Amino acid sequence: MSNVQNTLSIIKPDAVERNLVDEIKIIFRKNNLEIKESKKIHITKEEAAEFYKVHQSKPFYNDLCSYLSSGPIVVMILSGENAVLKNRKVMGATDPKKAEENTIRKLYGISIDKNSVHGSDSIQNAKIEIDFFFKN
């Protein structure tokens, strides 16, 4: 039975600066997730703050929020199957440093906060996610 699902995937400022937007897209579709939806874009600190309030109560939110706002950002609609999960294994870890070999994240990250790509953790935040950037 086919599960092909959408999420959402961020490329976040420091692997936009870095010009690694192509690299990453490569790496997507290498993994049968196809970009149905992408728009580089640069939102400010509220944007941020709105997108990011599942983790409001974290010690770490401000600079999260901060750092998202920080300079252009890539939003972009991911389409496969199981596309959440499949996405988030291509990412790897939060920390590029426990990321397994050749993901994003491993091969890209420069620190736990400055990780290069987001993506939804779950059906249902990838719906909310996807409506914040791509609203019709």
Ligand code: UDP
Contents of the next structure:
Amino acid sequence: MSNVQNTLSIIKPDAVERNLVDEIKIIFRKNNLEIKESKKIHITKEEAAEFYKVHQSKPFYNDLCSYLSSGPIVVMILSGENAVLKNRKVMGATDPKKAEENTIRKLYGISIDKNSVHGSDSIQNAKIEIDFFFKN
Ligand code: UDP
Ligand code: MG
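Having seen the form predicted alone, could you give me the form predicted in complex with the named molecule?
Next comes the full complex, this chain leading.
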């Protein structure tokens, strides 16, 4: 039975700045993640704080919000079979040093904070995160 899902992906400032957007998009398409929507935006620190509010009690929260709002990002809706988990596998582990070979974070991530991409971690969060950037 087919299980087509949508998920939210973000190409973070470190990767946009290094002109990696096209290379990263090629990796999604190669893995059968269709890019249904894509836009380049620059969010405020307040918007980043809202987006990442699940992490508000973490020691890295303030730096994370500053970072995500530090430059342009590309937000995308990816669609495909088991897209939520598929995207997480294609991204690789949060810490690029621990990410598997050929994952986006292994290929391009600089550090645990500048790790080039975000991806929703569940179907429920994918819906919330897609609405956050693409409602209206
Ligand atoms: N992060 C960080 N330091 C940490 C853990 C996470 O700066 O020790 C940042 C990193 O950019 C990560 C984001 O916070 O992508 C969200 O953390 P999460 O644990 O949700 O990782 P992800 O879902 O992005 O793999
Ligand atoms: Mg996460």
